[in-house]
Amino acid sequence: MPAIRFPALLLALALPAFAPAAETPAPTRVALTAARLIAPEQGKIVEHPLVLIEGDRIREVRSGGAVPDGYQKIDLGAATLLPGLIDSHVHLGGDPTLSSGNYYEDTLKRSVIDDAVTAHVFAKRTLDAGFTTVRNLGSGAYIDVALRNAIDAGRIEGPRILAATLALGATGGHADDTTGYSPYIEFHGASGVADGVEAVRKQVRENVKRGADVTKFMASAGVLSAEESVGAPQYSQEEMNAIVDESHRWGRKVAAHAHGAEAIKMAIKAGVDSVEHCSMIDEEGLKLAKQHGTWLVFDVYNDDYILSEYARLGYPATMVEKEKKVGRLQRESFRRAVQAGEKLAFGTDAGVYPHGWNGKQFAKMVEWGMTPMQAIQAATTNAAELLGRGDRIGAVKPGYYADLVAVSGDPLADVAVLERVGFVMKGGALVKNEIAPK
């Protein structure tokens, strides 16, 4: 039996003191009523829905009818019910509101501990915004795993999390936080930087060992990092192939960060499950994605925030200039992807802009080519399928988790109402109710 180091022993002895926070138990049986229910899996509206919930699951969904005996009724009046929303690309470990206004000072004076002690705040804001499930695509020091576990244990409130842990990236690339600094400055801590086929395989295994639900890797350069390019490939085809093969061997799906056209096509050919950002995807890339059944995730809101706020937040001008090169292109690519009938899932890159603002992306998706129903489907049934959870989330159906949200008004008439979610239920437990019944 391996020796237990003294700090680890102290931690083990201290753990019982951290009991789950006291919570009001969810009623065993709840009946929800509202004016309408959007059923994205069918692309239709259910008028005067009655949703019967037992424990954390939905038992029955019908139109109209009396509430059976033994159910606690929650009447949402003229509101619209929807499945709990899903954001397939967030970073709960950080938020621009934490910035001091000096990028380099933040980098050198803040640590992953600072990120860890605030992550629960951003998880709660995300849940309150109606997002009951998220995919956290990259986190320092395995913060997302600890956050996921604490939420699952009921110690804190937050969405269901699929954690990617450390994003894989090449030396000097988008995942290498030491790029641009003096070689005499030492950075310590866990890193996903790995080069070569054997090294990337090992890093995938290390991530799985530490609790990863999904693999994230940097197929191309990026915006908010110090390398010169914004879209050039940063892994070889062989390295990408190895990352995907090893991840799938361990039953993990793979998300590839890729802005540039060539990197996108390389990632698709490697067999990734989703490509993130997709800013410069070309016609060949769109055809490849459809051929391979690859999901595309366009974060089409955050360009507005980066261009309006990041200079004020003290980010280097080179990063803001890189965003100017891809922001408009990404939205035009998104429109072409919608027109081509690609598989599109909702993902915002929240953490680049403030958590809790996730719903602002719906209006941009509609502005750039989607119908309101398509945008809602992207954040429900589509995202659930991408995450491999299409049998339990993303729809209001018997047997599914009782993850439901409601808004005042009709999001099919004005999708922007999804920026103001007034009712949230996760797993049958009431999280938020600011909708007064009428």
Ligand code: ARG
Given for the second form:
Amino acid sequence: MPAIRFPALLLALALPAFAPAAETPAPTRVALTAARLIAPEQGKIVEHPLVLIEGDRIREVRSGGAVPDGYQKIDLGAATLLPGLIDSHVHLGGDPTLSSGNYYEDTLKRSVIDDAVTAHVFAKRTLDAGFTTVRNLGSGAYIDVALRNAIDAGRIEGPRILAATLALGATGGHADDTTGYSPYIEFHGASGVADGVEAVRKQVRENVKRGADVTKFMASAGVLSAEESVGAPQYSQEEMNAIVDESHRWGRKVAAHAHGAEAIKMAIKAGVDSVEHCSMIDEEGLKLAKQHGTWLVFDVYNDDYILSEYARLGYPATMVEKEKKVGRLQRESFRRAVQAGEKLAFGTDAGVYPHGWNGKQFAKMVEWGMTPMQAIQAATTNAAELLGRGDRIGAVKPGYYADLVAVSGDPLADVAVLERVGFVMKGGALVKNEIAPK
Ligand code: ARG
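Any chance you could show the form predicted in complex with the named molecule after that form predicted alone?
The complete assembly is shown below, putting the previous chain first.
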């Protein structure tokens, strides 16, 4: 092999020398105006904003005033501008619309290549819904790395992606897709299943080697998988500690899937950066999260979709039954977390429900205790900080990426307008504008 691959590599490296010299075009200058801008980092409104954009960055934000010369003007009339939204928990590889209505048929007839072929469609839907950055918390065969790279290179349209690659999990646990099948069926392909301190360290390194930006692991059992329990811990404290230690050594943050009270506390003690789902978090867990500065990500919309659609989609009744055990509890836990003043970031687990519907979670968060401003902060300032990108996304400020969205109406009066984002700009490039100027 090396004899064949080495010259090919040399050729690839030599190619750019023969390519025509790239010209750097002058950066485009755009001036955006609207009725108001929500500035979540200050919890404030800017009336009659004038946002000056140069290239992919925001240059200046003013309240009122004339558009300076040399700027292309986009007037959004009576609309409200906000920073591009961030979803810190998605799975772009899957979507319920891919289901044939027969769970087992899909498992046996579809592969990760089918998921790879359609993932760009869901990336685009996510972006069109106003989500300019997402954290993809697990997908097979490094689909999320390929997607991220193609988007960054401008080959396809989609949000900025932080990729977790393969989710780590214990044998027979939430990340082990082969549980419950005949032991004589072999599933091939990359898997994040790893047991024991050495193996989990190795898997973290492998993921980093393949392009992971963040680590995802299954601290507890889950709903949409074959185990009996929804919330039982699936890794030992030592394994969780090792995952976090190894990930942090490589500069990667860690997200832990955990529904059960015990698993949540173990993950927090291990030092994870965020706990996902958090369904049965108890008082002690809330306290620990505060002490450790752990972000909590509650996917509180999911329950509605699973209960109304998953039987029709042919999912095993055992999974729907498990959802019935945690759905309501999760929302009550969310309310307690809001009241306790926890660090909350927006994450939907989209992929479990259709991509592009991410914004539906805002109304749920407000229904269960947040103010509209808090829900918006969760999906901007807070999520940006959780992702370690608080210096470039999540706010409309000079030097930040020109990631902006706009909606008709006022999301502070009716947060559900965020389900219908009419204008999207990512890195200064117009993605869509369905908002009529005044
Ligand atoms: N991926 C998660 C799991 O299978 C989805 C949980 C959805 N339910 C909920 N109430 N948030 O465990």
